[in-house]
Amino acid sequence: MPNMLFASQRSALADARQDRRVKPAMRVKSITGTTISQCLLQAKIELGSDAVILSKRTVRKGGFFGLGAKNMIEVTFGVTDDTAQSDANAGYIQKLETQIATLSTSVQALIDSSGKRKGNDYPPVGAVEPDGMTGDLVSRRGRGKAAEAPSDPYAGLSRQLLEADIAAPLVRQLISEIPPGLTTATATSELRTLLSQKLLIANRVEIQPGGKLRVLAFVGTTGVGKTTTIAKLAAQYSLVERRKVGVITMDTQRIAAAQQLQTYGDILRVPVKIAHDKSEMVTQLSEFARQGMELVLLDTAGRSPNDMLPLSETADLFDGVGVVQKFLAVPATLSPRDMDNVVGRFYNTLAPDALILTKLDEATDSACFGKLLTMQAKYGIPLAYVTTGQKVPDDIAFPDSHAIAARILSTAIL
């Protein structure tokens, strides 16, 4: 009898895997525009709201040595055929129901046979004894799973969110906000819209001519990409927006960090100053204000989230120096636990105004955005920029909540 059970299980598993390989028909279309938002809008018009991003590439045109060039974005979208998807789902569910019934019969037969051989009088599967415990190991496990995992009308979407490294409590909250009784395609569309609404996107830093000097400080761990990010933003504001930009670096601990920024400053014709302590930083800020600078980008030394004294020293830099907008740079490659540790420690000590998700090109999948969504739900810090490489000034972008939501739902289920 055990052999009969195991053979049935193997057959069911093989059939289920075969069914999961059946893919619904998909229409694919590539759209080119100046921004991803423009591409998304055109895709919505031509393909409908259920279209998802399959791939994206950037083409740069014009410029001098890569500076001032314009980006054109080509995005490839795909949309599934709802009718094919519904038929495939119906057939798959019907086959699973048949397989489950067969397995239940085999399990009951195995228990009955074992009880007769040993002379025991086992209660039926799922029967409950007076003390509240089920009468056999199989039913105990079944009741435990039922108690821990209540029925989920959108189990597939829940699993996809979990695979995207979104915390389980947040997954349950998101799924609970989807109206019941929807088809898979409609529920996916509703979830994509919901994700885009939950994502927190920071307002762009607007520089008003003749306004007060804006100071942006960049904090984070060592090697996260703060210095390169500052060079990219300096190029954006000085070359594209034609603003008067200055840079101050306080990263005097890392070898050649100041020289790296100085080199970028020479190329971009942006003045770069070095400050060894708070007093020198205040002096440099006053000098930049006197020179009519509109924006100052402040680079700080990398700090470990587990060493509270250096973190406190960084926090002290901003006390009494006016309004300073702080950006916390976080690498996309961190594990969920490490990302929570970094964001939590910097949040409690420095109270950053926005996040920068760096090293997106080094992340293996889109789960980094799931971790980001979890961090935002916990700490309420909006996302200001994402960086996708080392090229200056190319590899930085302002985030799009709709594109990020589509990326989260494109995470493969393993």
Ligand SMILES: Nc1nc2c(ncn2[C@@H]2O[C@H](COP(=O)(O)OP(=O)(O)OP(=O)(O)O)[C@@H](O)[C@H]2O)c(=O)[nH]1
The other form holds:
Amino acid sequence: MPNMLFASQRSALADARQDRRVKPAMRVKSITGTTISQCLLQAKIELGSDAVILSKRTVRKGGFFGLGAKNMIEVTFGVTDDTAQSDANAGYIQKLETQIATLSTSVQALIDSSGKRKGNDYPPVGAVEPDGMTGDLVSRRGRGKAAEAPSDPYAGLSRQLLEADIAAPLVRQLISEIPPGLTTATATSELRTLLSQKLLIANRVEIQPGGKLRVLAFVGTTGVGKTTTIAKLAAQYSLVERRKVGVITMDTQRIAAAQQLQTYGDILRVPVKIAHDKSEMVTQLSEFARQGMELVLLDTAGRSPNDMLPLSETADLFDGVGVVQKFLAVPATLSPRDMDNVVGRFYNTLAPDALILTKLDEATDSACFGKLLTMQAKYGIPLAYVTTGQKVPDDIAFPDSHAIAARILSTAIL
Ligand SMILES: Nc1nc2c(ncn2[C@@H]2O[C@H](COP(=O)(O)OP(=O)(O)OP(=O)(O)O)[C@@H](O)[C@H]2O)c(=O)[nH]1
Ligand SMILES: [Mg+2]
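Could I see the form predicted in complex with the named molecule next, after the form predicted on its own?
In what comes next, the whole complex appears, and the chain from above leads the way.
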């Protein structure tokens, strides 16, 4: 919520003053500048970020006997002095917040309907935005009304996409790509095709007998299913496809981590090695290569997206080790904002080659695929696998773009 409030909040201020619990202990100051943002900045410096705008007018300043005077903006700000009043002011603040929320919705609707906001103010699907941090693309449910222009001929479809947690700008882009004048059924079918084309699906990992060693590293935040996914893939490739598979764990941080993989390794009859640092990892990889392994799965310790040092340590492991493909495991249950934070931070530090959407079975509805599509539009990382439960080796699948597109457009619970 912005701290600076508009003059239209004066009625709320008046209401609040009538509320006997709120004492009108307010410091008032007028600030003159060439732009409103200049005045806001100055007010923030002088009065703090709780200052509210009480009034605004244009004044003539400077010049000599009226000659050469310039139009300036004079903004009058107010700020309550007594911080001890915060409890009493809670109701007042709540009123203002409600007004601001309503105001932002109306302003957004106005912008949309006046066509000032063009469809290209966000990157196209497949494009990569380098900053990787939370941005306009991150959707929030409930912003649907604002994103949906009144003249939108496919308002119902827009709503469905927003409900599926696809970010509002991306929804507008998708809807704009549907030819006008179609029946709802045809438009839905067009949209389904469009969604399946926009989804980025990674090439399947094909292990050729006697081929070059493939190394897949699994990275992500803690407890997202990296090790379990490795066990599922080890089982798939060694038991079903009969390929020579080895596992290396770099997760020496958690006491039970290596033991967890070793247990899987024993059951699956897959060799498991432990590497404490990059040079050990390289040595183990060379040894596996010498032994004729065709696939090595590399486990790493879970990393917080907000702790840059450990995250960059993981990134360093693969720096210059060209053979490694990095798979980022992301739980489907994350909020759009958290998913953006995780994918953005990992994208910036270690540039994953593919995503694994884990714990689909724990996600409440198809919205996880909307979040995925939004992430892909922003970072351009293809999806390699989805995991759907704890069972090794069954609960893993290759994604199908047509099935996902249909899921996005259905309101069915998974
Ligand atoms: N419901 C559900 N649980 C899963 C899935 N994948 C893994 N799990 C469970 O999630 C928990 C954590 O799984 P791990 O594979 O140990 O996760 P990790 O990412 O290796 O965790 P750290 O090594 O601690 O960072 C375990 O209880 C798994 O059984 C899935 O697709 N669905
Ligand atoms: Mg693990």
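Owing to the predicted nature of the structure, the values given are computational and were not obtained by experimental measurement. For clarity, a rigid core is taken as the largest C-alpha set superposing within 1.5 Å between two forms. Numbering follows the first chain given and starts at 1.
Once the rigid core is used as the reference frame, the Cα position of I381 differs between the two forms by less than 2 Å. Taking the rigid core as fixed, one finds a CA shift for A43 of 2 Å or more between the two forms.
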